[in-house]
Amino acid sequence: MELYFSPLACSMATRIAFYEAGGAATYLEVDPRTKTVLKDGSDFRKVNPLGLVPTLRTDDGVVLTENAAILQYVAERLAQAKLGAADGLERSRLQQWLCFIGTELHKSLFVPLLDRKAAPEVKAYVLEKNLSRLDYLETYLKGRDYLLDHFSVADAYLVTVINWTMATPPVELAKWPVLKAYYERLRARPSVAKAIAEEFELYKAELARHKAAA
């Protein structure tokens, strides 16, 4: 399988899933500004017209997009790692959390805060409207190690998104001690620690590349 990714983007969740499961993949870095694949300079939009990561090319050559779909596909392909959920209510709960992370946190809270072009008043509105999502997680995670009763691709996605608080000073994790403890616990997990360390180095190289091109 080939995973198109950008450093520290939401695509890191799939890298974590591969590392957790011991699965093999080819990682193809995409420059988020130029939309080029660094390995060969090709136009990533020929793979995914929207130019968004993650994008996964399966062993059969099928191209999958959208984080929640890719994470569930990887969990099913690497079922021995039990990163997914059984049929029935457990699977619905997994989908519930993937949807929550993707819509309520990723797109609604963090994307506007990370947007350098967003006006201060827009960011203030986003914070006022969406910090309740972190309150919800704070309450839910009390007495829990994971979102389900085991580490799953939903946790891989959540730790990836919460990791963005490093770049969003208005979201101070100290205000949510249970969520902060969850993040720190998962960040110490070998698969997560490895993914973050590797992608942080790639992110620094990306910043240097953009600075040189400016």
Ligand SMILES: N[C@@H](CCC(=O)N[C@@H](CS)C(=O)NCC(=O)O)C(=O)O
Second form
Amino acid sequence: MELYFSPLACSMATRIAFYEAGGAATYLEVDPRTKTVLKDGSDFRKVNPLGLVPTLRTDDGVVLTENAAILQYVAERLAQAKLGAADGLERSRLQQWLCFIGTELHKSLFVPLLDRKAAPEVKAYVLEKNLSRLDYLETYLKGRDYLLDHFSVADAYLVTVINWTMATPPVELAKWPVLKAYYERLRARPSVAKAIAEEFELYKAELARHKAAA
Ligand SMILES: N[C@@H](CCC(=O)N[C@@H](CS)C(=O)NCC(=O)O)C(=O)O
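Which structure goes with the form predicted together with this ligand, now that we have seen the form predicted on its own?
Full assembly next; the chain just shown is listed first.
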């Protein structure tokens, strides 16, 4: 499988899933500004017209987009690692969490906060409206190690998104101690630690590249 990714972006969740399962993949870095695939300079929009990562090319050459779909596909393909759901209700729970992370956290809270072009009023509105999502997680995670009863691709996605609090100072994780402890626990997990360490180096290179091009 080939994973189109950008450093520290939501695509890191799929990398974590591959590392967790010991699955082989080819990682193709996409520059988020130029939308070029670094390896060969090709136009990523020819693969995904939206220019969004993650994008996965399966071993059969099929192109899949959308984090929730990709994560569930990878979990099913690498079923021995049990990163997905065991039965019908758990499958719905997994989808519940993937949808929650994708819509309530990723797009509604973090994307506007990370957007350098978003006006301060927009950021203030987003914080006022969406910080309750973190309160909700704080309550849910009390006494739990993971979102389901075991580590799953939903945790891979959540730790990836919570990792962005490093770059969103208005969201101080210390205000949600249970969520902070969850994040730190998951960050220490070998698959997550490896993915963050590797992608952080690539992120620094991306920043240097953008600076040089400015
Ligand atoms: N709905 C998509 C959103 C993916 C997404 O927002 N990816 C970001 C990185 S975290 C991206 O590629 N942004 C580049 C852009 O907006 O041009 C999904 O869930 O996969």
